[in-house]
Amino acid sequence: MKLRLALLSLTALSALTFAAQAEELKIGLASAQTGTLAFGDQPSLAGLQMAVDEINSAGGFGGKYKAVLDVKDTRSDTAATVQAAQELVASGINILITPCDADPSIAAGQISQPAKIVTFTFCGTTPTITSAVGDFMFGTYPADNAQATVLADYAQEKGYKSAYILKSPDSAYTLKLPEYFQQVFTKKGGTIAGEGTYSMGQQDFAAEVTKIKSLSPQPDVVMTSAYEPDFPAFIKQLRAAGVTAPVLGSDGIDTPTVAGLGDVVDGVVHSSAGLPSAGTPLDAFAKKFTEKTGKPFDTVYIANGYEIGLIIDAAVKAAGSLDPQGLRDAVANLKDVEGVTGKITYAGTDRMPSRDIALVEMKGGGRSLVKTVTPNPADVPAP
């Protein structure tokens, strides 16, 4: 009799344990917490963790599912990202999050797609990420072609007639974003004074700088989507050579490292998902982040990670369950999700969200908001 009661107790305990596990939302992260992509993935994780803590404390995602994070450091290596994604998918996650770059995100997405697991890239911006993977893959950050359109429009507004384009074929981001810019800039009457290429991580930009300096007349503006460690090396060598042309960059230089370069980056304007300004929701979030963590809000990637938590919460509410297909459809139909940088919409898109883009100017070691705009869809180049 005692044995029977013991077995019944174990059965009941197992049932309770299973029920508890079934109520968990498992979010797996194949994320670059070290290496060259850590500039985006580290702050994105900090923001996501804050959202998860808040939503769990308020009752859970969709009001009933407590989320747990399983973070695997991919070391900014695509092969390691694939291995991490395989392990996470095998562990039974409900959602996968991939690094801030197209190549590892696509590689990981091709593992989660057959398993029908909703997958977000932390801040990968290549607009073809979603089509390269499939219908369970979603972007979160403003896409490259949209950022390029806003930068080209700004160049036109500033009266820049000619541009020098610096790009790298080593990644879709460093190659295609300047090409999208070139496409919009020339379509609206601008000319290309010249273009050059670099290898990611090369550090020596003497040849490119000499090429730009020798142009006569000098270009009205230099545009590049280079980021760390390439952008700091390039801008230092460009200014040291006496080239004073304005420089336009993209969201990849929205980092404390670049802002910390001092007056060498004064006047550089770049695209971003947002910048805190007094009285805005993003400003309130930045203050809350610092109060809760004791850390400075020094990049908008923190807010983007937080907003991924809000997106997941909205999708779980809409789906009413963690059913994979239902969750995927819910994300695809989200409209006007209230983020801290603005409203985020997936409905009617190719799963790269429609959202505002900020233009930010660096000066005196800080940043100031130039303006926030939504590009005209008719002007945005096709991916």
Second form
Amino acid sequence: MKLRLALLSLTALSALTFAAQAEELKIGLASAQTGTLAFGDQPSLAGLQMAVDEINSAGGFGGKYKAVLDVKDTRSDTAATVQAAQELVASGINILITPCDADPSIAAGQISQPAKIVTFTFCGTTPTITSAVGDFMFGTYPADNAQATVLADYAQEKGYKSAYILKSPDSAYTLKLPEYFQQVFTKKGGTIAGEGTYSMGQQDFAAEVTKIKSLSPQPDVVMTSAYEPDFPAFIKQLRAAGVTAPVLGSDGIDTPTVAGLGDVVDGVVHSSAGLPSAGTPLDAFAKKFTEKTGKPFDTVYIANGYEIGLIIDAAVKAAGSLDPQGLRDAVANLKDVEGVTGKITYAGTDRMPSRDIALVEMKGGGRSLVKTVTPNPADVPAP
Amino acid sequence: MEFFIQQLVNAISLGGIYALLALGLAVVFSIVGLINFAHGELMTVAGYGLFFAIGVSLGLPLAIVLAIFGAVAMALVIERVAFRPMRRADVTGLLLTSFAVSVILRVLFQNGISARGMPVPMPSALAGSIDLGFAHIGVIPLLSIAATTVSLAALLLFLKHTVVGTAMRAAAQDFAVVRLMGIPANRVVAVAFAVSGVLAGVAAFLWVAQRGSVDPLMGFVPVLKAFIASIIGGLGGLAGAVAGGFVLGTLEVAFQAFLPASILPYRDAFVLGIVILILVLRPEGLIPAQTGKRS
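Please could you give me the other form, the form predicted in complex with the partner chain, since above is the form predicted on its own?
Zooming out: every chain and molecule, the one shown earlier first.
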């Protein structure tokens, strides 16, 4: 009798586990937890993990699916990203997340697109990521062309007439974002005082900086989308050479490394997905994050990762199932998802979401919000 | 004119850093025949030394001493742990060992410290420029020229006027004879690694002062440049390494300064093109190393 009961309960238990497994939402991450992209991928994962924990304990994604994360480190290597994506797709994931850069994201998307798996890039911002892969690929972070538009509008407002553009052909982000800026800036009457190029990881900007220094007249503003370690090297050498022109940057410098440079970055204005200023939802989120993890909220990539959790939750809710096509359509039709940085909309976009962009000024090792804007779609250059 | 002088200073300053790095490679290569690709990681160690020392506000001079000390300690450790057991291995074996050491150290930095970069705030006194009347010259380029000069002079004195230094110079030409003279091989090799650690530490300070941050992969680009510089100069020769460093630095700055914007993205191709040209004309490098061995 006892044995029977035991057997029966065992069967019941295994049936339960089976049911639970069938109801799982499997999120696979081919993510750069080490290497050059870790600056974006590490905090993004911390945010996503927090969203998954919260949504799971509140009943699951869409109210019924508990999510599990399967994280594979790509070491910021594109070939390793493809391999990780292949393993994850073979293991039967429902959603794939790829690193904070266009190249590995597009490469991984080539694997997940034919398998019809909804794929998000953690914080890749190149607007062509989605069209290069196909209809299952989504961005989350504000796209390069949108950021560039906001920066160019800001330059106009400040009365900057001439700009010096610094770009690097080594990645889409470092090349195209300044070019989008140039397009919008010149279209609205600005002129380009000069343009320079650098090799990523080079760190020696002395020759380039001397060229900027010798420009006469000096440019009203210097614009670049360089990020670390290049941006810290550039700004230090630029200021050391005595160039005082204001500098505009993009979201890649929204990191503690750049803020920690001290007064050399004072006055640098950059675009970002958001900034926790007192009383905003993002501020509340930042406090909650620190409370839960014990770690400082030192970059908005954390919030972006968290919002990917919210986007998936909203999509699963709308789709009502984990059917791949249904899930894809649900994401593509999302409208006004309440994120922590603002509302996120995919409907009517080419899968790079329309959302608020914050302009942020660095000062005294911290950051302050200049303003939050949604760029006018008519001004945003085509990708 | 001012533009030209500033670029000249840039070239000497960058060339100086490359010279220090190439010299670090050459000192070790001349004695054990090893191209130490973990040399870049010695710089990273020094970089983290700076980061931690400045983080606990030790003051810059002490931080620099600590950073150099860290690089020397790491150089001695990798010599003892990885390279001494491989002493009799051939060039390929040594090369692979140095790659392995380099990768292991990088992984240790990533997992033990952080995969993300850390800011190294330098005193604002280093951020300015000095007006020399005819040109504005940045403090950091001047500092790197000074540090390079002092390091080169110190190394020269060390090699010419100490017993170990003399033994090292002799070992570079014929290690077997040096050992027959009763000089302990282990000591000569360890001193060579320690010297390369000092050079890596000084170069790391100058490099970090320019870039303002330290990360686990920081050593890769500099060691690559040092490798190119020591090849141009003539692998294994100390004078050659210095010459190679300055040639490479000057080429990089000159092309960055004077190439028109439309072909500027191909700068590195131009620099490496000249490097190949130099090697075609002088296959042994600019100043070939003197050795008793036949190549």
